[in-house]
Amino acid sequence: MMVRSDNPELLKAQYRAFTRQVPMMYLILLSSTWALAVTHMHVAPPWLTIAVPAVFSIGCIFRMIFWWRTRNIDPPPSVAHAALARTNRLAACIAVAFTLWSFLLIPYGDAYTQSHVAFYMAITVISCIFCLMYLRSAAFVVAAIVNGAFIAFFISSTQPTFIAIAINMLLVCVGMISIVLTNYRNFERMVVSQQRTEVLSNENFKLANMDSLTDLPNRRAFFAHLETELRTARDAGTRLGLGVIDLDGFKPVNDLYGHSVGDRLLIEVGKRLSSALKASAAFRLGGDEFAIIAPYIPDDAQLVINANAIVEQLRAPYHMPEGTVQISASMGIAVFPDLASTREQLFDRADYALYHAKRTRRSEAILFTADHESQINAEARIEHMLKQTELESELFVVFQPIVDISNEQTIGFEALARWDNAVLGRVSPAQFIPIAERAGIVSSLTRPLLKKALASASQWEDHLRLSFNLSAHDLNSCEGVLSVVGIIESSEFDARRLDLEITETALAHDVEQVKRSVEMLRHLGCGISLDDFGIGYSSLTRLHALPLTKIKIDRSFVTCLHDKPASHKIVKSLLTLSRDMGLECVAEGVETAEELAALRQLGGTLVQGYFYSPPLSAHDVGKFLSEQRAKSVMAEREYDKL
């Protein structure tokens, strides 16, 4: 029956309930005591009717004020336990004191005043017990002391009325104790149930706001926290930094080692982020994308330095049981209120800076600047015009020769997209194609461009091939690839002379769907080229699974090939790989004689670039071929003369 300390929440609930009822107990005790004292003033001495009640009143008022002042306080469990334990001791003292005072009054007066004493003890103890029901130990102490003494005293009085009252009081006391026990058990169950509900609520909150894999706050918590920090920064007039991180090279880890290793890698990334941050908070937005919210940031230059330091930590090798894994990370940073005033703007700016980092400075941190904002506005205009313009009348194709350097003969042309807009003028494909891909409307460009390319190529000689680029969107759905198949079949160009180029980024989507699409195009007779080979992250296992016929070495490896040992080794390896896989290999971006000579030395045969010709209009293709034939004839004549 002592005060329990094993359940802190129950202890605090007892305390809160007790503070609301104990002042009423003292008020009842005081009013009943003075009522009894008044009825005995004419028969009992003043020290019993005035002095003792006055002392009782001082003590009761003091305790009543104490509990009234603490009624809205939520104390620690240790303080609540100490206060309730102290109340237990005081309850025993008060019960003994008031009981002795009541018995001292019995000898005075007649039967009526004696009956008042009995009534006082019976009724007052009942009210006190009910007021103490949330502190069972105190209620039982009071009941035992007061009722025990009351029943023993009046049964021994030999007065039939007092004996009857004592027996009746005993029965009432048993009933009250039973009620107190029942109510307290219900109270305890209610508190425990609330505890369980709070635990479940906390668990649900954690499930809703925490990433179960990394134990970092998730995307939902990120946006909520960002809104809170923005409000704080706005009120305080301070700056707020947001960094959005995307891992570079994470997908090949999943492909090579499996998702379990990929998951453990994400856990390690989360740990490194958490350990690298002090006042900032890290979040996992999903997949291999993370975010950092920094409420206290330095100047822009130092901010980028700090961000690159975090990127550098993420680049350090990860030692797994399956092997050492090396990845990197790119980060986009935006700052409030610089160029971003709302939560949505801040996130979009950081995301754009990340996109820019992955395109131009992979594995680095880039801060969103005014130049990026101008670029966003320009790209928004381009996207608007792409959606509003009648593209078929404005899009056209040009053709760049693909030359076999073993005999200096053109074996085909690659069709390249061009766009002349009535409002924007000539728009570079390096601008409008990525914008169309991000906007999900690139397929509306593919269809008219493919029709025009096939129409022009149908006028060529039968030995010439046509290369045409398809986007990931064209391959990631049955509808997209069926549209491409329909255009090819309805054209007058032989599908067996068509090479459809795909990039490694297409393999980052639905691989099985891409594989089905490629197989459908191969069944049609088309060749399949892998464009920009060497700069993506696809594993060789995936590449081998596709029915490829050709690979194209990205121009970044060909530029100054003769002066870059690293590029020389890469190109040599790619040429060897293509031969081992039985694939043709085209080197893109050949612009100088030195680059051509280096490729020739490495065993390259097919090249494409400005060294031979810039992209040609459909009308100039015939002229280029005629000039090439003329050069070839002249070269043969010169050779014959020798």
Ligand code: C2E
The other form holds:
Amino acid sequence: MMVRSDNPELLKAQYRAFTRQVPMMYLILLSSTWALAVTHMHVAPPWLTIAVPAVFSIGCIFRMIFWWRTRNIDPPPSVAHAALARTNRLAACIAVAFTLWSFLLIPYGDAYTQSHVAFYMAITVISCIFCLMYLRSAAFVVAAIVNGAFIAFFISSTQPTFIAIAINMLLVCVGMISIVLTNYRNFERMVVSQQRTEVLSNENFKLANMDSLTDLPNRRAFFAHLETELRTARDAGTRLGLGVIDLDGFKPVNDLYGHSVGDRLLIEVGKRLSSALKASAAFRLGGDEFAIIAPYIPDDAQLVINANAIVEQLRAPYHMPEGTVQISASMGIAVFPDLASTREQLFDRADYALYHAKRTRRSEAILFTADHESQINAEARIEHMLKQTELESELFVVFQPIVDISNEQTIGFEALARWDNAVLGRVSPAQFIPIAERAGIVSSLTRPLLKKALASASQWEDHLRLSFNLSAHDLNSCEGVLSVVGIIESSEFDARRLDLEITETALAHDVEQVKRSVEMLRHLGCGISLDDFGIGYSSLTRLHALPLTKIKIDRSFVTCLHDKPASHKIVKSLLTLSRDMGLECVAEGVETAEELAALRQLGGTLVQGYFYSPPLSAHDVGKFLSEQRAKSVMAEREYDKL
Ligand code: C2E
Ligand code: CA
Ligand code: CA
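Starting from the form predicted alone, produce the coordinates for the form predicted together with the named molecule.
Whole complex next, starting from this chain.
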């Protein structure tokens, strides 16, 4: 029952409650002591009625001031513990001193003054027990010393009234102590439950603001922190940097090694990020997206160097029990107040820079610049124009032949979108398709384009196939794919002569829905080509989930393939892979005879590219075919002559 130090919170609460009551105890002591001294002044010597009470008073006032001054201070648990333990010892001394003084007064007076001493001792001890109820040990010490002496003294007096008072006092004291005990237990329970509630609410706060996997603050905390830092920067007139990071190649790791490895990889990325930062803070925004808020930033050039150093650290191999994993990261950076003045703008611009990093300079950090701003404006204009009513009539398709190099015969054409806008002029599909995708309106482009492509192709000879590019968004929803199916069914073109080209990005979305969509299209008889193969990171297991019929090797591997051993190797393995999987393979973007020769040597058969023809208008398709036919007749004749 001594002062406990095992629960610091309880100790502090005890200290707080105690300091609020103890000055009152000294006040009661003072007033009753002087009341007793006054009634004894004419009978007892002055050293007993003036000097001793005066010494007591000085002590009491001194302690009263001490406690009064510390009442609002929240001391550390060790200090509180020491103060309470000291009070315990002091309580014993005070009890002995006051009791002794009371007994010294008894011989001097008559029955009245003696009764006053008894009253004084009883009432003061009761008040003290009450005032000391948060320091049970002190309350017990005082009760034991004062009452022990009191009861022993008055019972031994053989005076019946005093004996009765002593017995009564004993009973009252027992009652008081039990009340103090109950009260203290309730107090303890209350403090502990308050503590639990605090822990719980701390935990709730943590749950709401921390990412449970990486232990980094989460998206919610990110926006709150960004808001605060932005306000500080605005007030102080300083710059604030925001970096948004997206991992490159995380999905395949997840697919190939499983989610537990993916999770550990994210934890490791979180750790590397945190240790790479000094004054800045790292956050996990969700999935494989992270962010950095940097309040103290150098000039732009140094900022990009620092950001690239972080990206570099994330690129170092990750050693896991399952094997060594290598991924990289791209980062978009925006700076307040340079080109962004609000929280939303800062985030959007960093995100835009990230999008650019992903598209153009993968695995690097890119700072949002004035160029990006004009690009945003241009894109906004394009998006605005895409939403206007004349779009359908402004869109048309051109056709690029796909040639079988074993017999130099065109086997089909790929339809490519073209848009001649009244205001903007000719806009490249490489520009407007991604904008339409981001704006969520790409199906309003797919529909008229597919109709026009099918209408042209239905005029072709029966052996020619048509390839048409679908956007991931066309396959992502049931309505999207049903509208494609509807257009194919209502056209005069045989679905079995149609190849639909999709890119790996389709798999970045709802894989199950994409699978259903692709299966529905296969059911119609369409072929499915995987476009731009090689540039993504899709693992083969993922690709295998789709019933593909063709793959198209991306132009980036075909360009100068005869000169670049790396490209040569990749094309070779992609050709082997497609053969093993029983898929046809088209090499895109063949521009030169050297590239063609290299492809031929590697066993490639289907080729598309400027070497044979740029995309042609619907009108020029027939001309191209007759010219090709004429050429091959000539070649046959030459061959016959030999
Ligand atoms: P893609 O599907 O990979 O199309 C091939 C692109 O390469 C076409 O660009 C084509 O003109 C170009 N190309 C073909 N041969 C060569 C060559 O030898 N050298 C060079 N440098 N380029 C060559 P285009 O027409 O500008 O289309 C760009 C992209 O826009 C397409 O890439 C495709 O992803 C998208 N796209 C085009 N039309 C459509 C469409 O109707 N729907 C959808 N969703 N996307 C489309
Ligand atoms: Ca294509
Ligand atoms: Ca392509």
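The structure displayed is predicted, hence computed values, not measured ones. Numbering follows the first chain given and starts at 1. By rigid core we mean the largest C-alpha set that fits within 1.5 Å across both forms.
- Query: Any idea how many degrees the smaller rigid part twists against the larger between these two forms?
  - Reply: Between the forms, the smaller part turns 7 degrees against the larger.
- Task: After aligning on the rigid core, report the distance the C-alpha of residue 17 travels between these two forms, in angstrom.
- Result: Rounded to one decimal, the shift is 5.1 Å.
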